[in-house]
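In the block that follows, a single chain appears as structure tokens, in the form predicted alone.
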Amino acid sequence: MVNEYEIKKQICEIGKRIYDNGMVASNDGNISVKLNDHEFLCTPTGVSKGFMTPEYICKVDENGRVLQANPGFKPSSEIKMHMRVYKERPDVNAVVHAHPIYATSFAIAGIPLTQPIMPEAVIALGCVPIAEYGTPSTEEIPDAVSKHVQYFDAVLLENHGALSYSDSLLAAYHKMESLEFYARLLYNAKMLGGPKELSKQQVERLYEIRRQFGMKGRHPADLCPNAKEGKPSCHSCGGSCGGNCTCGNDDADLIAEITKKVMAQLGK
């Protein structure tokens, strides 16, 4: 088992990826690590993620309360949001929250990252939704996020940047490092006139492939909002659905339909 000194030194060199990969700047960005239930560990605020080193790291506990801080450091404003991941998805381990350039300026555009331009991200990543805005370190943007957490691995904060989480560390910031490749691949066919979007057929046959592959974390390949109307998921739409994806308006009873149909197309 990893000790709590060595993932220190990994949260750490994530912030040193994500700030030398202009994925933040100066203070910005804010990085969690779960320990187990009631113990977990954050970046401080008000401190570059580039320059950090084990001792800047905070530990709170599920309710984001301080449980051990050096002196001069306290855990980011932001842990609401980490927490509320945490709460609602038990398999998440990880949450990094950056400012990349080009899925930022998505986000303050208000266009979600649906449309299916590679297959890599189609697999990978799945459609990103834009989370509305909400005023930073209050409970606004933990609401925003609780709409879409369950059905995605990382959202579009409106406004703001972006959040990515998985069941570890480097899974988590690989999201994040996916998801801004995406969204400089689409600014960029955009500009020369628009991206030629993979087929609805060629998603299916990417989404079986995920299945397949038993690839973990939420993906429109098993769960999708747009299901609820009989409409195709998210990526198969082509941005038909205008990114207005209604994830946490989804009841028990729909979940349910969308698991059975899922299974039933898996055989099982």
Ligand code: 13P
Contents of the next structure:
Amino acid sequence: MVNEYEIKKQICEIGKRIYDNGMVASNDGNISVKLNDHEFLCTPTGVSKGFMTPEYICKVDENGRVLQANPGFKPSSEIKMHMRVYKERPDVNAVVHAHPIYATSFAIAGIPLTQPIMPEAVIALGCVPIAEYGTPSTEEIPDAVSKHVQYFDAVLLENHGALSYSDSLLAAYHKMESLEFYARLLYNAKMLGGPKELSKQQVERLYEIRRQFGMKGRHPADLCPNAKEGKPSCHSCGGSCGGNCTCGNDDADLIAEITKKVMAQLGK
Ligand code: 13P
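Okay, that one was the form predicted alone. Can I see the form predicted together with ligand 13P too?
To see the whole picture, the full complex is given below, headed by that same chain.
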């Protein structure tokens, strides 16, 4: 088992990558890692995540209350958002929040990343919904993220930024990198007249590859409510995780339930 000091060093290293890659400006962004069910390490509020040393890192409990922090450091103002992800996804061991330029531009424009444009993005992320706007540091953002957290490993935060989470810190960071790369490609393709999307069959083959690899985490290939019903999932259900798509929203289960009842009444 990696010791706590090593994990603090890893958080600093990922903070530096996020800063150096232009995924945050100034003191933006935050990172956390789960040590066990009652102890979590997190970045402090109000510091540049590009220049942290292990002494900066705070320890909190599952409610975000401080267990240990060196003088002058307080946990991230967004700790509630991190804690909600851990609470609702016991498989998650690390959470990364950043403001990457392209992903955040889509979040500001209110456009979820749903167009299947390249195999890696389809396999790694499926699509990326937008959690509705909430005031930072309040329960509004955790509540908005909660609607998507069971279905996806990355979400855009409306008019704010992006959030990714996974079973390791490196994997959570990689999801943030993949999300931003996907957003950047989609933006450029739109500038060039619009992307040529992968077909439903091509997407389904990629989903199948993901399933065969047994890749961890949540993804529309496995979890789209439509897929549960044996109907086409996510990319192929026509749309948008934020708009009229039934992926990852409460309506989907309701629609599935009603369909089931109607079919039962029809004796099918
Ligand atoms: P903290 O420095 O409090 O973590 O906040 C940074 C941020 O990006 C808030 O969204």
